[in-house]
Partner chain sequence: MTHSHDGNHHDLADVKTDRSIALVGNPNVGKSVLFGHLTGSYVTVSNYPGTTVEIARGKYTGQNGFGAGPPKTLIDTPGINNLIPSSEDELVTRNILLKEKPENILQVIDTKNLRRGLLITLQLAEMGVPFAVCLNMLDEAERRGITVDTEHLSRLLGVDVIGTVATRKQGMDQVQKILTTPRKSQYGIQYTDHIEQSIQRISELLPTKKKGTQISARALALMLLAGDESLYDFFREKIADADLKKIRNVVAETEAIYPESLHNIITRIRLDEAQTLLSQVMTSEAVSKETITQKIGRWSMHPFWGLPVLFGVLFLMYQFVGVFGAGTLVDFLEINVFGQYISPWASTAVEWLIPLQFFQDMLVGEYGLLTMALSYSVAIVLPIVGTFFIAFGILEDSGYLPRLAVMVNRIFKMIGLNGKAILPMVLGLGCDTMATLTTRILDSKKERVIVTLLLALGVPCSAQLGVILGMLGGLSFGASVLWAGLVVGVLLLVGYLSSKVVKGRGSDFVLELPPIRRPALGNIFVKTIARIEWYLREAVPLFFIGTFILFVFDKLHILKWIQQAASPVVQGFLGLPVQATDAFLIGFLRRDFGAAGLFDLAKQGMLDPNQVLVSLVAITLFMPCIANLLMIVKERGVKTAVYMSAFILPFALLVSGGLHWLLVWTGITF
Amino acid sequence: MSTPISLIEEALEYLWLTREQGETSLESFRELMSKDDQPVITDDVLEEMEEKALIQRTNGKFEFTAEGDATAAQIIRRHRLAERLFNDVLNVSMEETENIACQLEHILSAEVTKSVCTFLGHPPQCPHGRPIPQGRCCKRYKSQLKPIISSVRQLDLRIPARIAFITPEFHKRYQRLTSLGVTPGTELVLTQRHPSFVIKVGETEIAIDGDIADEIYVKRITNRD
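For the form predicted alone, what structure does this chain take on its own?
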């Protein structure tokens, strides 16, 4: 009897997360799944994944095949885009967002995933700061697609916008921005580009460097309905 696709996809996801932590041992993979109360992946399942040319096992370690790596990347991509959508744009709690993302990672079609990614402005990271694998749309959007969400750098002057998400390189930078009221859901206006970017949040004007302007993603406000 073949293993349900959802279980194989769950295994691929956690193999990816294990590798993302710098580990390639099956023991580390199983420990990570156990920590998150995920189903036990038996040797029979791993053997089937080898037969499907998704992974290879050697001396207690694993590696993805090209097909396995591509499949796992799409699962991770769907999960993390769902996190951005529900947490940052729809203001759903992180706990509930995680539950929803775990479901959507198995069912979103390629077309819907591309639409979500384009809507969000091709975000590079999930809310936890982990990279979102790129899709073809991410590699083409600068010349062919106009995202609904873009960085502050790309925002027109005096156009009201709402912060969708922030992807700071440093955690202290995120703390500094939030202390100034620059948080997801907050409205802002770009009032100046040179010699530095100046954003207005409420009645407060804040000068920011270009690299920070690249890390604050906003959605233009077209109406007040």
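Moving on from the form predicted alone, please list the structure of the form predicted in complex with its partner chain.
One chain, no partners, no other molecules: that is all that follows.
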């Protein structure tokens, strides 16, 4: 009886996903896992999980215990936060993001998870639009409905935001933006996306390319922080 922790965590993750789809049968759970080419979870493993008081099984159906639910939520949370970080902020491809997220979900410490969550502004959803289980840090910021850090491209029109950071591909680009007053800490408003992105910084309107809009990260301004 010594199933590796990572396998149990994988099983918890998929049980959560199954439940998220409104299913409670172990059959659906196994289907979902095989669809993603995940290792087969034997009955032995499930039994061990039951012994560890993570889940309960009745008539081919499963249910989380309170502890199992909390543990699974943390795994899902780490996975989806990692997705946000790599895909949104670091522009890593979704495929590669998935690979990394699958590894990170097992190893991120509570403290790092909290930092990532705070850095991203306690996002409520993963890039696929599924909910990210809230951590304690998020509950303090419950008023947030949308991810706080996003690129200018993703920003809603006419919503004031503060520049968090700029990741320019070219140094000259940064200098130009800086001299126009586009610097971290400055407030901006996106006024249009088409036919070109136009941002307003103070009373200065500036038209920028889409790829520059991707490089300016902003934080939505809420109750005047």
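Note that the structure is a prediction, hence the values are computed from the model and not measured. Residue numbers count along the first chain shown, from 1. In this text, the rigid core denotes the largest set of C-alpha atoms whose superposition between the two forms falls within 1.5 Å.
Once the rigid core is overlaid between these two forms, L155 counts among the residues whose Cα shifts by 2 Å or more.
Superposition on the rigid core between these two forms places the CA atom of D214 2 Å or more away from its counterpart.
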